[in-house]
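Taking the form predicted on its own, here's one chain by itself in structure tokens.
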Amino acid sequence: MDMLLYRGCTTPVRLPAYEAATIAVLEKLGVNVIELKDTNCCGAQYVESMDRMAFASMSGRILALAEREEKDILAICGACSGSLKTNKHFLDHDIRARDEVNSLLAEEGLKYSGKVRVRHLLQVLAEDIGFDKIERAVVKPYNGIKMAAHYGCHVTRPYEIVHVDDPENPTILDRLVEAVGGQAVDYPGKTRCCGGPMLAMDEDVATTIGLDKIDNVTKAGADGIVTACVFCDIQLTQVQFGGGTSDRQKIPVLPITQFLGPALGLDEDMLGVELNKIDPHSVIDCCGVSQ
């Protein structure tokens, strides 16, 4: 199975370990990850809030690039996945908007006609690969280490457009944790925002929201957090380093593929472990260790 990786803007600059781990894990599981070249920003949040057609055109160009390659898009950022899926839905159902976007794309010899799918990483792992195959691929299972799943806002919502899991009671991350020998921990506020989108408007509020989630996860007894969104991973990490947090015990935050990798027998250098701001060894060293 071939998939075109859309990196987005933030991943390669601020969380390259997520990209590296995703490529390594998916290729281990039989997915050929191909770079989608010459891309642009998807327009999430900022352009989205100012100009609907500019937003549609930015995502439309990315969709058209993938259509030219005749392969589906793999998105690993929740915001990027949300943007691409929202605009695909918009362009597929509004002929006038699609014609306007295509008039711009024609300058580059591109055209969007709706032939490609956008797949968030969780869809690829749960549906295209499947939990059974992942479980069979485990060579160094975890020893029941307790992990809290953070799903974020844009990965699962709105369901009628994104079609990823149940937005009110998501389970994919939890099932992935358990597929490799971990124990999924439930906690209050599991489906709430990490606070990241508020950073540009009110950093204090964003930090309060993020630390509230960290507190809930810690009180539930989790050893670490797994994520499936670049912004969420960055936010839940950085709030643990702000003012007044020096005495806190920091909890590792890992992209889901970085957590899966060791259990599948992948080396640390393939997963970008050394780039994590909070040392994840308290989690990943539990692979293949007897209870």
The other form holds:
Amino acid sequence: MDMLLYRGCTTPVRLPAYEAATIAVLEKLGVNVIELKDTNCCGAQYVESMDRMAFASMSGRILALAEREEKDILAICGACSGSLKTNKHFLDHDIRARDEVNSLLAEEGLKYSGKVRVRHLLQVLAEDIGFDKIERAVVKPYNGIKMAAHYGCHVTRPYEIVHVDDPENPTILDRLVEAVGGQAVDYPGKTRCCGGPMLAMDEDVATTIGLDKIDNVTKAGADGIVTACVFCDIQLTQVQFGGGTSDRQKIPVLPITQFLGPALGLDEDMLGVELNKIDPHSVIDCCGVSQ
Amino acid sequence: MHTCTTKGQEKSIHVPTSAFAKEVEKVEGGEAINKCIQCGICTASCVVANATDLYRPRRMIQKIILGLREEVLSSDQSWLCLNCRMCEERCQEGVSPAEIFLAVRTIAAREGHVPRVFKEAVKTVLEDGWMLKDAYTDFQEDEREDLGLNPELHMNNEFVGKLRKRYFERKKAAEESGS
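Next up, the form predicted in complex with the partner chain in place of the form predicted on its own?
Expanding to the full complex; the earlier chain stays at the top.
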């Protein structure tokens, strides 16, 4: 299975380990990951807030690039997958908007017709690959380490557009944790936002929201957090370093593919583990050892 | 909307609306504004409202319904929404405050009410094609190479130039000429 990786803006610069771990894990599971070149920002949050058609055009161009390659898009950022899916839905239902976007795309020989799908990483892991295949690929199972799942708002909401999991009670990340021998830990506020999008307007409020989640996860007894969005991963890590947090025990935050990798026998170097701001060895060293 | 039954026919007795609510209703995302019954589940579900007294989504929707146009458009409130869509997930009337606030932002942007951080971020994206060109240094290139990733990110900035001309400069020109 071939998939076109749309990296977005933030992952390649701020969290390249997520990109590397995702490519390594997917290739291990039989997905051929090809980079989608010559892209632009999906338009999330900022252009999205200013002009509906400019937003639709930015995502529309990315979709059209994938259409030219005749392959589905793999998105690993919640904002990117949300924008691409929202705009695909918009352009598939509003012919006038689609014509307007296409008039701009025609200048570079591109066309949007709605042929390719946008798949968030969680859909690829749970549906295109499947839990059975992942379980069978485990060579060094975890010893029951307790992991809390953070899904990311735009990964699962709105369901009518994104079609990922159950937005009220998502389980894909939890099932992935358990597929490789971990123990999924539930906690209050699991589907709440990480606070990341608030960083632009009010950093204190963003941090309060993020730390509330960290507190809930810690109280539930988790040893680590797994994420499925670059912004969430960075936000839940960063809030643990802010003012007044020095006496806190830091809890490692890992993109889901970085957590899966060691259990599948992938080398740490391929997963970018040493780049994590909070050392994740307390988590990843728990695979391949007895309980 | 409150209704009563007269001789077996459902009849509307009160439709809270205003000229501004009708204006919002016509903008992409704002269609459901007049379906709001002000139950407050949006504020109760909101992580921002939970973290600060400065933000109350239900009250914002109420102000739109009441037609407080200038107050709503010049306020930062609509820009404080995280767009996390928890309220939308829970609203029993099918209203999405997140979508409504995006619609309000669009109207506010047309009239020049845009918080500085948003203005700057849009300017960057429309110039570079993406958010982090300036943050991408040799240091990150090395990190990528060490991870076996392509250090050349191949981001396109020509297309956004067309969008800037078509959707942003035209608006600015209209504003300046007072039309």
